[in-house]
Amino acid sequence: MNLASLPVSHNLLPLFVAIPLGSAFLVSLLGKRVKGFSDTFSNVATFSLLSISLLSILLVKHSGTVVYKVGGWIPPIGICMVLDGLTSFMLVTINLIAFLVTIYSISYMERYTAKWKFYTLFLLMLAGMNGVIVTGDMFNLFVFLEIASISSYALVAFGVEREELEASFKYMVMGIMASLFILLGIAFLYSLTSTLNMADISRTLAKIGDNQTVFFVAALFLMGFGLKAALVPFHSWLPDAHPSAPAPISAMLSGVLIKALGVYALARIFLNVLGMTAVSSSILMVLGAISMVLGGLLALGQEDIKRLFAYSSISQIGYVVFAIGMGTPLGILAGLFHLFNHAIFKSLLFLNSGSIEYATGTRDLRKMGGLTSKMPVTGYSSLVGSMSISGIPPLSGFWSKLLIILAAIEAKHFIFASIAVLVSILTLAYYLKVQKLAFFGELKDSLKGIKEVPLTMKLSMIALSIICIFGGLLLIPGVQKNFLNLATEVLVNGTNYAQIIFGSIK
């Protein structure tokens, strides 16, 4: 059966917004009210989120682009909703994450008051994170951004705590600077080109040719969006931010909220609207390996569990941005999977790390040991998702970070691949240590107390390991060509973007 066929497939794109918009403006209704309510229908919401995000896959491989029409009107001169390969791709990313999330924070959020509160920031986040990936209308794209930023800003700072708080407005600042460098740019492409459309931006570049304005939007597009993604540097507001959340928070700010408004708008913007020239690919190539080295070295030094997580996903970020900048097949390949890996075993650590403060009421490396002993699946999903991340076979993390190092061989970038792989090799250093002084070793006198965390929470990251274990998987030939290569051929089509999109109006 075609999909394509259907009614309601067309008006599949709207749910990813209607749905959390929706489920938060009933749990902010109901959720003090109803006992259980603000849990039991997250949850549904996000579990809903994920099963159309996985039917999204295969409308894709069945009906191509899908463009949905809002209000009925025609792009460019209504907004419309664009469903391709990167956009399915993402929405599967962002949405198994969010759903594993919410589960996980039913025990976890016990612990602080109005725990309605926490799901519809929560939901309003997701909501702003989805809009800006189906999104084809650049204002859009900002005004989403700015729903999901503002609700992180709130949910960073949702202990009210002196460091929570603190941490919360530096991030809001620099948030505040990224969206005026985003703003900005739209404004001046809109001045040159008249639209707000992406494929109709792109069409009327490729008219115009080389234009000075274009390289200044480019530039102001970079800090921007480079400051989402806590791209070395831009990077300052995400060591303290990511930390201070409550852990559910980390998981999707590392997992995928510096992806979905950082990453993926670089990539979708760089590569379909204003097309990749070989001197942004550098700039992004050089400011990716910056950015793993850097990291990775920041991160040793930690002794703040959270802390050392958050510079490593500034390290891991770093691979994904170089990988996508080099432009070839292989590396944007490489570099869609590695940001879906980091999505899953980044979580999985982050939500690792909110178990260990559960039961121990530390982050201090220095004060644990010997926790597996205590909170055997902690402890070992923790192992799982550091050597994963550590690029150890045969786990997820080594097959995406061996396809970036033969993507710079084959694009003959042998100092950048070298780069690559002493920051692995660094990065396993660091989560060694983690292990170490966290889970081996006696247990200390203090902690022969603590016990396992709730099952919800276990579940999770339960879940999330054995994506990190079977992640390789997505390379076997069938399952690769319905989910990575959909996504990377949208990203090497370049500014034939704008030819796929109108092509596919109905």
Contents of the next structure:
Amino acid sequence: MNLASLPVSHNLLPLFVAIPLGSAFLVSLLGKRVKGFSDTFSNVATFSLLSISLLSILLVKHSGTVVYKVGGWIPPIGICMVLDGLTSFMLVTINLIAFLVTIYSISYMERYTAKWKFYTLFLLMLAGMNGVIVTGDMFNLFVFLEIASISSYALVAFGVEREELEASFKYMVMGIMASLFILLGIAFLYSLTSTLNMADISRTLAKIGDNQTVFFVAALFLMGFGLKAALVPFHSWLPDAHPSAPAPISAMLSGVLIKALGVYALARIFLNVLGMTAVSSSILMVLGAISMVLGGLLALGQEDIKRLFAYSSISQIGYVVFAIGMGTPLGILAGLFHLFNHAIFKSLLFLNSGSIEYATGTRDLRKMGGLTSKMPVTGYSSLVGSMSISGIPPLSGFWSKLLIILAAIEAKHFIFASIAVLVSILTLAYYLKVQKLAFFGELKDSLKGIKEVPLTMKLSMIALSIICIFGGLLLIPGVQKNFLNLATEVLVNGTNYAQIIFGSIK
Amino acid sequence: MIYLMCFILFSIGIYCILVKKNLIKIIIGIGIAGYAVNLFFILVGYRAQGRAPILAQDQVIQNMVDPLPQALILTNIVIGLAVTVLIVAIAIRIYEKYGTFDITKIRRLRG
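Okay, that was the form predicted on its own. Show me the form predicted together with its partner chain next.
What follows is the whole complex; the chain from before opens it.
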């Protein structure tokens, strides 16, 4: 079957933004009046997004890079949307998590009033994230990034209690600073190249050659997107913001938002647009390594289960940035694979913590104990998640961490490789702490009356833990060729990105 | 010269965000820093004695300013409005809960 000849192929791309944006509008319009509308409609929307993102893999495999010209303008002049291997990889990751999270929210969000507001903001955030991924234009990326950020600020404050408001304010101040730096970077880049199209910027920069401004722009982008990705010197908002949001949103924020807005944008801009230099590579690697160690050490001391998971996110994002920063094909492959795995198991763990909060009403590890006997699904799925994130062999986390360490050894970064191994042990230590305090041991008297969570919440936790168990299968050559390798190629090609884009326009 | 002013404005904004203890002053700092970036972006597209790039009959435009940054900044001003509205709303809710705008007294969460 030749997919490229189908009329739908080029019109697929705007749908990734149009579907969530349109459904957000409809949900906000009708969600209040029609009972149950927001639940059903949001689930239909995220499910259709998941299906078309899976379809996009096939499309990329058959027809290579697809460029959609918004409004029919030819790219260096107009805005374009780009579908390549990396795009479809990220889209699948985001929309898979989004779909499972919306299923989970059906029951979980009953505790809050105004569920439709939650879905509206959720879908807006999804539109922003998908937009960041598909766009091929610098300023457009900034606009989508702001859409996603603003809705995430509001979602963090969704509970309107003291902690939530404070966390949201902190998050907003940091987020706005990040946006300012990014915009300033775009301004400098525009003054240098007189274009906003990413491929065109890359082409013009190649003509100009070495320039001090590029270095400055890279520093600004590193600050801006590093803040969004919560790399260590810029991480202080994350441990407040992520735990304060409702659990499905924590799962989205930690699972995909920091990756779409932070890591993806960093990788795309540093590798494809500005071109990777030895300096930027070593900066990314050092930042990644610091994040790994510090995130892990801080996680060890936490008593609040969601805060612990949030610190662990910083540590794992460190792995991803470190691996992509190496810039070798194996390193990039490992980084992207770990990005996918981390999205899966961190969402799973945050959904687990949500279930615990739903059933027991507490997030304090010291008040829990023996929960597996009362909540088997939550208990076992979190066991799978914890073991996977700490890298226990048959589970997905083991394979990606192994690849990262192998890539580091291959590139002769022995010190970094040993740091990665040590942090992996540290990860095991704090997840064993979670398991021991929350799920094993004696059931506390105060927790005798708790019940397992409703069906939809169980369903998405089970689905995520199954993906965790079989995640390693993505490395089987046949599967790897079609999914991970397509994404890796895009980044390995580096600044040839421009030729690929302009080649596929004609 | 005007670039220097832009930089000073940006520094004032960042200083405000980092040093001030009052929530409202932090928000004002964000506003100032935002304006500095907007101004800078507009200056990037400016040419001395340039005029607006509006095409009309019987007119030859020789020296026009770049319209693209203006369009972009218009978008950014709208985004800035949304952000400011949201952050002010949250500041008001914080005031309702804590009864103060002083950030040193609002410390339930610790890093």
